[in-house]
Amino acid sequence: MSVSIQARHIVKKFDKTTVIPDLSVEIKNGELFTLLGPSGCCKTTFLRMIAGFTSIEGGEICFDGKSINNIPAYARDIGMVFQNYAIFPHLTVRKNIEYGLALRHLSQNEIKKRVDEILSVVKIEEYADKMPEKLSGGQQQRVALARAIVIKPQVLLMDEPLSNLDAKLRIEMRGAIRSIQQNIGITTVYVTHDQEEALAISDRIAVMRSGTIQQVGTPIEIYTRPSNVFVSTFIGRSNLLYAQRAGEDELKFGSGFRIRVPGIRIPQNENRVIAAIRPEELSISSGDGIPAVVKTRTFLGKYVMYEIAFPGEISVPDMPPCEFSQDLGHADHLLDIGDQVFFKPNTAKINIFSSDQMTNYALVR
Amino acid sequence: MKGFRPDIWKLITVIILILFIFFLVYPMFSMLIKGFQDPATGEWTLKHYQKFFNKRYYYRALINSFKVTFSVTILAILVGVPIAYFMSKYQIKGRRFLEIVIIISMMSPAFIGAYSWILLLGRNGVVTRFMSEHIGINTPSIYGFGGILLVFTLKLYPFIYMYVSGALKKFDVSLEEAAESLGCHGPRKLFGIVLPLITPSIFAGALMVFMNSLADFGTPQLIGEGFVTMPVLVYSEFVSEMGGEAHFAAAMADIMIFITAVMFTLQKSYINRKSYTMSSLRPIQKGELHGIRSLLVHGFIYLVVLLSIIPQLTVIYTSFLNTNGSIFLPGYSLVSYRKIFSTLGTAIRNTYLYGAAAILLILVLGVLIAYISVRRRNVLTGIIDTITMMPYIIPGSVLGITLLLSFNKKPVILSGTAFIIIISLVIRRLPYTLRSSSAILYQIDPNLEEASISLGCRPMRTFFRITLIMMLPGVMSGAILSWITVINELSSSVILYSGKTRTMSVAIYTEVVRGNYGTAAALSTVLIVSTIISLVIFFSISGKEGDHSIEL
């Protein structure tokens, strides 16, 4: 049967270095949950911790409000998808998949029904009895998946599984284990570093960076409305400019254009803030707005990407450039490389961040 | 896994350096400081070294074998490179026959080779006798030097064509093209460009080379006379210092442990900062040879290889002839065959047995060291790292003495047992099986063993269902090696071998020494069938034609 799994006060270290400092997190039953991060932010780490196959240093990790720190990795009753796949090449198709069940003591009818009901699932029936080298990636990571849950596990555990798959079959395959996942409604969690992936497929997600959870949240509200400034970059495209106070919920950009942000409460002793727009949230306007010069131009078919600069010291330095996204379906005329142009954010979906970047204004109203 | 489960592994890693303490370094420390120490009064002392470094007869057997392996490593190098780079370039005709005469010459003891050229060109040998009888030339003198140099030399360029042509095979003809885009061809882009890529293997090919014509010693005690090496110095002032304390014998096994241990850290310093990586996307094509360059060429190969294969076929010819002592009767029938039957079986059954005990230790402890090492890494398998590899730099010799004085008191008096026999066998051919199995560990994914403990099956359980089942290959090919240089051992069981545990090396050597060549040839028939069959069976483990991928 599925669990919940609650994370409580974990501590991670290698010898003497310690890499995640104190992490606690809940994930419910039967949602798919994603850790989503840069690389070395201990996201499989902190997944091998639920498999058994690191130390736990402190803290407690509990299945439905019970711990598992004591259980070893092969009773802990988890089944686990391998970047590599890892599927057994001395086995075929069918006795890779047979592995957990006859560990597990079941009547050969019921391990070929088992097996065969798997199949069809993930839709390898005719590759049952092939050697896993005959296969393609595609197909091995159907035979790990498959591996994986015909045993039924508690949880299901993905490190990174579509990394090693080309663009198209990754899409693909990412609509395959979320239709899966949802249809044998297993507690599902799944790193990645890939954001579009973890955005199309979870319930939920965990950004993490250096051994902590920067935020929980479903797709869209990380996206709307990230929690610090780490996420808003790291999550899509955000350009960062400073501003001034100008009033609880007035901004003065550089240029001396205001903005009104209705609902926020900008803190009197904040100053300077950042505000964090992305790229498709800037629109065009005649006169009025923040000025920016168009430094090139990449036409991708449904829109075109500019990147842009704002004059004086108004982007937040250390960053990526600032784009503007312009949607073709309702663009009036392209710009040209050189021109000047004034844009005004969308104060619906503008992030006000504090000067230390780590609080969302727009978040806490 | 922290605090909750008792590791296994860590018990076995433990046992496994409690054992190799016990039974290698210990007896390697207790004798390297033996030759340091006063017999009467075991006080500190260099007065053994003195000794050794006073009297032309001790040291002149040390400069013997610096001349002797020097020459014969640049001698195999001259042969060996220029093989590999033929057979790696040209279409060479007949060239799996070829691959295979020479591993069976690499594989095949050197002392059947001294004994065999004896045979042919001794005092009483067949070409001999018939230079002067029937041409009336003297042929030169095979004993001493000369003949040390050409029966080593034809043992040992293998080592040298096998790590070069490993070379060649991952070489990228890219390399060569770009040098060739810049202008540089011919002997330039020899010299300039393939040989410095080359040359770590054949660094690594000449330690070989260097390190087994300094430690062998039933060539040069067979063939050498008046020309002594270290390891017959060694063994006749052990045999007749026996009863003693042997501490000169000791001092003087210091002497080559010395040299060894230098020769092998200056190659692994060299390696280490100068190996490349290559990674052969496109191999090199063999091109056709035409006219006189493939007359010279094709008779270079034919002329060294066939020269190496002589004394297997002069032995195996010799076995079948009617003989009386050391004089070859008219007629052939099996009366040696006969004779080593019904004399000699003990020591056929001994080979065998003892090399079954020894490569079932030898499996058990290179699966378990390889697995340790690859996937349990910790300061004790460190440790475990560097002893075994001590053999590499331990001639047999010597370690048949280290175990002899180490374990002939008590309260561990193994002297004379086969167990003894069995644990020198242990020592001494671990490392082929090891090698080949860490190799193969390394290229089996960590996550598999994961993936078979997710699934509920338990680590041990894994590893014998898993890891091992897929290690066996490599485990396979190396056991092999490893039984092949068991059976073949001769330098450290003729120190340690007694009446009743007598192998058919020892047997061979004894025999020639008495003069029954008749029934030195049977034995080495016996052996060299035996060397050859286990080729065959690892070829068709290991594979695919001309992948001899021997890890040495």
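None of the values given here were measured: they were computed from a predicted structure. Residue numbers count along the first chain shown, from 1. Whichever C-alpha set is largest while still superposing within 1.5 Å between the two forms counts as the rigid core. Compared with the form predicted on its own:
Superposition of the core reveals a Cα shift of less than 2 Å for residue 169 between the two forms. Relative to the superposed core, residue 130 undergoes a C-alpha shift of no less than 2 Å between the two forms.
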Given for the second form:
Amino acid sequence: MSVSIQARHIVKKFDKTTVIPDLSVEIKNGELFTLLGPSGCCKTTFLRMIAGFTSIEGGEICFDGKSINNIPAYARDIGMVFQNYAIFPHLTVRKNIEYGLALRHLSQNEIKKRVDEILSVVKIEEYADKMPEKLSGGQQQRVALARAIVIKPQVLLMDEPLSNLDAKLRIEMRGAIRSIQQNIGITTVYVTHDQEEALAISDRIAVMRSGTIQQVGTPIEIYTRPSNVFVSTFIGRSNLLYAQRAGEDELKFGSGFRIRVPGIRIPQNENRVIAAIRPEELSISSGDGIPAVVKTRTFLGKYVMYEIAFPGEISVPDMPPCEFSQDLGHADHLLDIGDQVFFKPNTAKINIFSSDQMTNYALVR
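Now that you have shown the form predicted in complex with its partner chain, what about the form predicted on its own?
Excluded here are partners and other molecules; the one chain stands alone.
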């Protein structure tokens, strides 16, 4: 039986340095919840605190509302899948999967039944009697996953499980993990720094930075309505442009181009805001729009990605280059390097941030 997880005002210190100052989050029973963030943001540290491998200096972690702070790791009833698989090289696939069941002193009949079932679930029945060295990376990861869930834990923890696989295999395995997790219905906490991976498999995502949670939401919510500039630029790409408040729901860019964003309310004291526009949310205009110059063109199969330069006075400094994504299925013609183009943003999807980069006015309509 899976459980919900509550983290309440968690504090983590290494020596005298506080790396997680005050973290609170609730993970629902049966969901696949992803901790996403750059290296060093403490997502793995938090995962290890749930597992009981790392101490807690403040707050508490609960399963179904009951504190587990004082329960040792071996008694927390969790399964864990590591980045390096951690399967035993001297045991066959079947023996690897049996290991945790044997420690629980189950009967041989029960062990065989459970192992046969999980081999079928993770689709590695034909490799049951092979040694790990005979398996591909993806097959070894399936063995690690099977070993973690065959014991029927309350919680499954996964720490960067696909980072050692090549790009094609990562896509295949993330689909397999999602399918298996939904089939079993086990509460899963998944750590990754790969935004595409998180968007593809998660029920909800917590975006972390420097030991704090910046936003929690579904993949669609996180991508379309990021809570602040960090989330907007970390999840996918966003073109960040300065704009002047021209009214409660109107913006004026340095070029003189104006747009209305119906339903939005920009405070009067916000004279200058930051407009965040995804590359796919720009459209080419015949002359009325924000001017830009094409700097590079990259062919990516289904679409072409252009690096574009907006006027310096409206470009937010110290940010990645601005981009425009052109779908080849709907493109009348390709742009050339050096072309001067006018762009209009999709006002239904634009995000408008406060000057301190911490508030998205599109979320407080």
